[in-house]
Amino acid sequence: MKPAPVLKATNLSVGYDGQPVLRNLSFEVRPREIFAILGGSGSGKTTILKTLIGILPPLAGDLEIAGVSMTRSSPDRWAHVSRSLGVLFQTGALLADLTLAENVMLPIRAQTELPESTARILACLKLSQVGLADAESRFPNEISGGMRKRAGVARAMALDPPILVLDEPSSGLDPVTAAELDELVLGLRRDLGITVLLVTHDLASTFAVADRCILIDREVAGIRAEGVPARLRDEHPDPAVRAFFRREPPRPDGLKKGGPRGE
């Protein structure tokens, strides 16, 4: 029997001030899957992300997490369910005047009543899971960009969410560091059984880690393609889709190509 999706969008339209950026988005993310939302600059990836994490209400349609509807549930119920999402923002969003352990402790302090000593132990455990076991007392400006991203992942995992949302995780990283972060994501899925939602334009990461993906496009104001990344690159009937995944030059009637890592 096919498992129920952990996240499902149905005819979802997203945008600002009543004006849709993307319309009729329908897709689902399965348990333990690494699912990528791809698109070029200005395609609407950030708008989808804001809706997924509850910052921006949908204009139409529905979004479900673990079977709970955003539009049909109370605000309190949805706020509780949305804690199933642990989010790594593009910049890492660490507070500069706090140590890495203190940054990871923030959601634990905010959403639990655990003693300070227990919260610190949990924070150090999360840092250990991302390869930062010896860095809990360091400040964000004392570590590399790759380490800051890892610390951001640790904070996103602080409350053991079943779904990890990564916003452009490889942005600003060199190719080697980005590949190491890809390996971390695969390891977390393998060891913890989490589901990962990857919002990105990075094709190298997509091919390395994603089981399936959707390609969104402002030209069609929605989803242009969905499937296994390599198959979209090699077999999709739309030449613009194949060109995107092959990083071929844009054509007048085609999709803009994806940018390099760190763009």
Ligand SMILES: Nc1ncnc2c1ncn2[C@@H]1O[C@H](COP(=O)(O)OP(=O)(O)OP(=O)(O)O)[C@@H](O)[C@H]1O
Given for the second form:
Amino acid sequence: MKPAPVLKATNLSVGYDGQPVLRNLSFEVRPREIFAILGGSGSGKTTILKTLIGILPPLAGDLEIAGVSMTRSSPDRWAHVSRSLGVLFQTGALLADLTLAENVMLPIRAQTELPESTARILACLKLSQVGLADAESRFPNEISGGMRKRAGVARAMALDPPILVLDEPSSGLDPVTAAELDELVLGLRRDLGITVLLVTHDLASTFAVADRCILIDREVAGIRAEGVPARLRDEHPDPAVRAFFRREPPRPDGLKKGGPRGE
Ligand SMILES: Nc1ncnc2c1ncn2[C@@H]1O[C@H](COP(=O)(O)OP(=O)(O)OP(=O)(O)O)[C@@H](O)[C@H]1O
Ligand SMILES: [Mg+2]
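Since the one above is the form predicted on its own, can you give the form predicted together with the named molecule too?
Next comes the full complex, and the chain you just saw is listed first.
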């Protein structure tokens, strides 16, 4: 039997001021899965994410986290459930005048009554989980971009969320540092059993870590393909989908003919 999904979108429409960016999104993220939401720049990835974490109300449809429905539960209950998502935002800036430990302590202070000393111990533990054991007293401008991303992951994990949501974690990183971040994500899933929702347009990362993905597309205002990334690249019937996963520019006549590039 398939395990119950930890996150489920049903006919979800997302957008701003009543204007949909994407419509009828239906997908499920299963426990311990690394699930990628892929799409070109401006396709609506961050918009989906804002709706998932509750800062942008959906225009239609429903969302479930751990079996709790957004539309059928009270705002309080939903606010509680959506805390099971730990988020690294795309612009995920750390506060410059706080040390890394203090940055990671922010959500702990905001959402728990733990004494300062315990919050600090927890923050240091999170930093060590992302390979920053010795950097707790450093300030963000004293460390590399890759280390800042790791610290952002530590902050997203501060309250032990069962689902980690990462918006473009590899943006701005060189390929080697990005690959190290991929290793970190795989390690967190392996060691802590967390589920990861990865929002990205980085194909190398997707192939390296994602079990399954959806490809969203403004042209269809929704999901264009869903499945295992390598299979979408090699076997998907839509040539534009295969082209996306091969980093080839889509060819308009190729789409009409239905033949892949070069055929
Ligand atoms: N606050 C907003 N109000 C109105 N429209 C917005 C807002 N934020 C984003 N949009 C629009 O929604 C669309 C999708 O934007 P979104 O940021 O979700 O894309 P994205 O896939 O995350 O892109 P990127 O890969 O560049 O991060 C864009 O056309 C964008 O201009
Ligand atoms: Mg984005």
